[in-house]
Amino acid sequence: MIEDIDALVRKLERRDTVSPEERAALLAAAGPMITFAAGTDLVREGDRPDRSMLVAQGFTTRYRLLGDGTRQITAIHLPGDFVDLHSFLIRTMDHSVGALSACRVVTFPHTNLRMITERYPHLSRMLWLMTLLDSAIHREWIVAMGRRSALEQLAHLLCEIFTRLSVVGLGDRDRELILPINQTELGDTLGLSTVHVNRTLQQMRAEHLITWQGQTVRILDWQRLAGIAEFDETYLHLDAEAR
């Protein structure tokens, strides 16, 4: 089971120290493992879950459906991310979480999370930090959608995902990543039409910024891509310090 929470521990340890006792408490709080096929929902808007879910493998997406059936993706969750930790306190889900790829999640019953908050104050602050990081990423996405061009927005998303994967030990030294997202889903993420997404990808290829074959993305020129995106990882709060 330790390998199933390894990405979470790496994510926490990048920001602070996790004691052996705290690691053991996380393991003790973990419940059953669940697998989901790509395209299925982990939790739906209106649900009142009694557990939170940690991504162990795969990619998931947080989204809202509009009345006309269109979708806005508001977050992409990677291994080491809780998709609904906030449901511990905000009981009714006001959005859905779906599987972008086949994924495996570790469940954390809310009764067990309550035990952590009562017995392990430092670990509780670290879990609180995880929800604050989600909020920081949301803010950056809002800025991107409101003020960045399509090229800048997509460049920023790729820089962010690669950096987040690297934090949990999944970033390739050749800056290659597996990104299980199609152009329609990219449009739902960036607030762009599929045609606009396709045009932006073609521009990135023509300028030798990336290659994108199937689900494999390779960043060819990190400095230029990060410069176009004005990517500053400060909002990911990667400095280790006492919390």
Second form
2 protein chains.
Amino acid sequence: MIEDIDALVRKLERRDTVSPEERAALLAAAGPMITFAAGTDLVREGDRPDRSMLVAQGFTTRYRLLGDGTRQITAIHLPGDFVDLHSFLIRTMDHSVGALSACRVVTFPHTNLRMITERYPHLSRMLWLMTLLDSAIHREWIVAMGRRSALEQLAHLLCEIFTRLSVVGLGDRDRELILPINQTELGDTLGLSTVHVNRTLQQMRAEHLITWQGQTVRILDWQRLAGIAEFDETYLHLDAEAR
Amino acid sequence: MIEDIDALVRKLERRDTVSPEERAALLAAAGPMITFAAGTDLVREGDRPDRSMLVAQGFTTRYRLLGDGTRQITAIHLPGDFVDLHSFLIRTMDHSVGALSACRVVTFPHTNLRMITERYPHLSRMLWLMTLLDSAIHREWIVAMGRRSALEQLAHLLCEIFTRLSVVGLGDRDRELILPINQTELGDTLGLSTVHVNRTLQQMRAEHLITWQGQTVRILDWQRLAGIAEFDETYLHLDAEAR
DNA sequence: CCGCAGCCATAACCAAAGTTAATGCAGGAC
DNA sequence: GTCCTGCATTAACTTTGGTTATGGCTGCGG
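Switching forms now, from the form predicted on its own to the form predicted in complex with a further copy of the same chain, please provide the structure.
First the chain shown before, then all remaining chains and molecules of the complex.
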């Protein structure tokens, strides 16, 4: 069980200090662990969950389906991310969460989260901070969708995912990485068509920026990729300070 | 002073109950009031503010400037909205906040906000909720930018602004409204060029959906506008319930 | 009154990305 | 092995929205 919240603790410790009591409180707040198969939904739009879920293993997305059947992914979650911590206060899900790969999640009953807010103000602020990081990422995606070209946007997404994975000890700019995300899903994330995602990937390959075969992705030239993306990791707030 | 936090209290009461003590605690946490002229910045990217600001009067935007000089607005704030409540925990601003019109804001020193999180768990959860609503709006904008046409997107933004204004008692679908936002700013919000914003507005006028003269906007056919936008106010979480 | 700035409007042309459709390939079911 | 499904790839063509440029209007400072 302790290892299931390990990625979260890493993520927290990258931004602040987690005391032994707080770590214990988190662990005590955890309910049952659940697994989901790739392609299944963890929660659906309209649901009113009584617990929030933390990804321990696997990749998930938040998404909305539109009337014409198109989909827009609004967030990608990695191990250490809560997929719906906001449901604790928001109550009714305004989007669905799906598994990109097989996933293992730790559930946190809302009554336990509430207890944390009553007894552990600092830990509560850190949980609040986790939702604020989601928000900062949303803003960055808005900037990318509004003002960047397909190439820049894709480069930005890759830089972000590699950076976020490295925070939880799951990746490294210089090593190849398994990304369980196909071109349709990339399109739904970036607001592009599958065809255009393919064109853009071809361009990135032709320019020796990345390799991407199946689910294996490798960044060949981080400097140039980050330059194209104008990637600046400030918005991920990676400095540990008292909050 | 009490009237300066009135819009916030309305916004809160639309989602939960605010006790007299909580209202008093909010009021006690408020620091100096400040005014800003239209076009000036309330905070800038990179700043590390020691207080958060609540809009009492006027309209503000959060925005990022990109390397090539383009701008993307990531949020529009109305009276009752905190423009940078997240700076309390995020610390370093990852975007700027500018005044669309002359504004009057109430400041909340971070030490006072911290005190609220130590002593008033329920009020803290409501403040947390305010940031979660920002997040939900960000997601809706991502969906709009990724999957909606310029017309749909603009229709959606109008529906959202009218709805949010009505929550704080400043507007009404059926009445005209003063929106201090020009076509350049609309473009920077929607990720469109000024020319295309103009074309899209012309189309909305031609279809008798709205009138927009100077800063005076009127919705002529809410049903049709909301239909075009596929506007569903669920994401604004307008139900009062214990949180 | 004149000149200027800010904003809106419009035209002509251009480019990025969408659409439709066809092909190929790898892996799993049987 | 054969069929099927999911996914990647590519071409041809279309559309949406971007770019550049111009003109007009209004309000304001001097």
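Numbering follows the first chain given and starts at 1. Think of the rigid core as the biggest set of C-alphas that the two forms share within 1.5 Å after superposition. All values reported here derive from a predicted model rather than from experimental measurement.
Any chance the CA of Arg139 moves 2 angstroms or more between the two forms, core superposed?
Stays below the 2 Å threshold, so no.
Does Glu152 move its CA by 2 angstroms or more between the two forms when the core is aligned?
Moves: no, less than 2 Å.
Any chance the CA of Arg51 moves 2 angstroms or more between the two forms, core superposed?
False for Arg51: its C-alpha shift is below 2 Å.
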